[in-house]
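Quick heads-up: it's one chain on its own, the form predicted on its own, in structure tokens.
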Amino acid sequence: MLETVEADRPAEVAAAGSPEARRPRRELLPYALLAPAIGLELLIHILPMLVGVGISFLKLTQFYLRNWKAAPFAGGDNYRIAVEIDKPAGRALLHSFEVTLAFTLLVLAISWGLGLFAAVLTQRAFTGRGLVRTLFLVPYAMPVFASVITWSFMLQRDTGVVNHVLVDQLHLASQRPFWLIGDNSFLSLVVVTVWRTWPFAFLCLTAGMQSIPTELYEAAALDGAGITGQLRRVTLPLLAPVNRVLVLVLFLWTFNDFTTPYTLFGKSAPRQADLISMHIYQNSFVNWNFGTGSAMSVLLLLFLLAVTGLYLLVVNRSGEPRTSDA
């Protein structure tokens, strides 16, 4: 018997490390991998999503704030608050979606028109190409807050550069204006976060614009086409992959941006620069109505979903590939 066990032990170890034995351990070490990344992003960003959903259904205000679960039930208020725009609360959210459309397009608009001049003017081969694409990208790579500090101090009044240059340099103003208040105040925010963007929308393009073999845009030239025709024949129809997801993702960074308006403005912005971030940040942290504000955010997050899905929709119908009748 004991010999026996003992002739049979070698081919059970033999059929433990046999290719069919080893084949599932490798089938599952891809998600032993993303198990980690996958628990951290349902604890950063899933959970406090879902409990900014249940806290939107509550009248949290600063009287339930050591007891929430005392907060009464609100149902669908705090909702057609936020919605009602005869009210001053839903005019208020309306005022500041505009605003926010507004500066959202703008940036995207001009971020994508720059990163794509750039990328178009360092794409052939010249001394010192790959110092000036480092000098570039210089605004993507510095710190969000050191940035955007360092504007706010170019922008004051009596002592930013900025009216420094233009009143006593340039003397294009007779007097020195307001940056960070005022009609000038969305100017500014528009200014410094195109300054931000811009190399990311850079960043891309250049990549993308690697993989367009020059036998195309020599081609091109044969053909007699100058550096427009080349650019609307060649260079924009091959870039559209890349042009998808980059109008995409600089539209949903844009149009959800925080950091840059609060660390320019501070706690409260200026109307003409009140941005729906902010708007929810001051009635969530400075008015103390946690319900409104999670309300508000839901909606945000809904409207996004929607355009995201629209967006998509459309891009992948007009990438189709057309079949002719014939």
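Take the two forms, find the largest set of C-alpha atoms that superpose within 1.5 Å, and that set is the rigid core. All figures in this text were calculated on a predicted structure; none of them were measured in a lab. Residue numbers count along the first chain shown, from 1. What changes on going to the form predicted in complex with its partner chain:
- Once the rigid core is overlaid between these two forms, residue 267 does not reach a Cα shift of 2 Å, moving by less than that.
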Second form
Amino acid sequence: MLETVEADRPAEVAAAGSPEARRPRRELLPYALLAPAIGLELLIHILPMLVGVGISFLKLTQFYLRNWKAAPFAGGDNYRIAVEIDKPAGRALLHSFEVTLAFTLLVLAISWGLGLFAAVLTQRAFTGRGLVRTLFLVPYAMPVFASVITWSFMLQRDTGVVNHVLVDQLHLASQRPFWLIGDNSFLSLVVVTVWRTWPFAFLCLTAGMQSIPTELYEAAALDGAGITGQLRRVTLPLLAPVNRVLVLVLFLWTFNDFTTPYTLFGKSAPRQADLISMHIYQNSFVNWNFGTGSAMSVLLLLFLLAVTGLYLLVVNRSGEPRTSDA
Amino acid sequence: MREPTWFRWTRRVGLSVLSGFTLLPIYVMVTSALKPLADVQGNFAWFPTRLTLQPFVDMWHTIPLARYFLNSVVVSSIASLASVAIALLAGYAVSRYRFRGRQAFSVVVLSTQMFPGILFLLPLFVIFVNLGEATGLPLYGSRLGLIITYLTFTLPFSIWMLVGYLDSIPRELDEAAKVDGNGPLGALFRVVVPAALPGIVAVAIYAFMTAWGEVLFASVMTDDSTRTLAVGLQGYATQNNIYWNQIMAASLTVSLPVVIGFLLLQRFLVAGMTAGAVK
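Return the structure block for the form predicted in complex with its partner chain; the form predicted on its own was the one displayed.
Whole complex next, starting from this chain.
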């Protein structure tokens, strides 16, 4: 007989105490089932990552691309180039990193705020609620390249709807501003990314709220809590586990975003909106310097691992007591 | 409980503004797709004065849209079907068995899901190019090569979502199947798969959608004959003209199938996507 996972059934938990069940059986079947997945993981994830680390120590430019074994060893040169902030390449990378961080935090905060706002507003039934909920899912369901290409049309200086409204209809500016180059490009990137990101926050928060028992709201209402009081005392504390995952996922997605800037700006993004994925892409596939590109990717990975690890550590520690008394 | 008036008004105003924000690009997309080229080259007009379906005809000729469509369908379908098939076996193992390395496997799957695509793109590109030079295997620029790179993101989340779905299928079903004389694989395919079918379909659709919209790998790993829609639409911007009306018509056409698919299956998709977060 095979050992199955039965942790959620009390009877089985008791049975697990018997000597026969306590000893883990060496079963081959789970490994056989996993074999294709493990094989592929090795081939498409582990091997490329090792190769990527290897490349980051090579002087791999377009001359050696077709024959990487001939590429000269670079030692730590690629890493030195990436982090030397008083040289152009290092300064550009640092700038791109700062832009990406600011962009990510802004998008994260606005998307989460809008998601919570809309989830609270649609929590109680009203006429048209189903329609509104479905509508809010559309930006998430649409292919990103299709919606962002529409945004790039809307943000065109001479033919776009944005300047038509701001300049022709509201007369907020005398000159038509550019939205896809210069300082405004950062703002454009944030708005477009929020448009397609906040529905996911809405989705997760709505699902989280649906699992909150209504008795808790009734009890809070009996205690005299109004809408804001219920939000503060019931909704937000009970959403804490959802938020813990949601914030991390939103952070990683936004930080690594490539499709939005690439579709909005083309192969080379304006300096003000030079996100890190675009920056590495450009270094590798426009300037054909794979060595430094790989070194930057490795540094990016280390940063993301550090942030994720630190986040999980902080969140789990501060989250413990709250989950235990909930 | 009665809602205070301020709350009702906040809801009306707040949801109206958000709906407007959401609808704006969709409105621009639909109306611009129905305008002749001259009307999208001048100042923007809220209401089209001359309605035409010509952009929906012309869009197939300006760029080889049909070929891009076919490439996207082939690559996305195979990538999603392959990853769901592999993920189903792996997900069943993780969901139903305790074994050495289970935890490690889950951690690897979860973490590769959050790594940036660029991390895998560079080495895969170099590997494909050099493998092609050494063996003549044309991975770079081929559909097969693109499918392999798509598995880097469709496989991890397929495994992750399927573990969640399979966990929600009662284990009594497996037991009953075994009592009826099925082996573990019989239990999986005769009983568990039919019970989890909506979830499995949802994962496949979600994988398909993600592959359908992928740009990073497609922009590097394809040539003109294997280009997908996500990258191909850029072709409407030529030296002389940007055919915005055709771009909008094509964007609408490539969005409709996935949006409809998503909305039809939203109940299952939402359950799967939020499972990790809500649990």
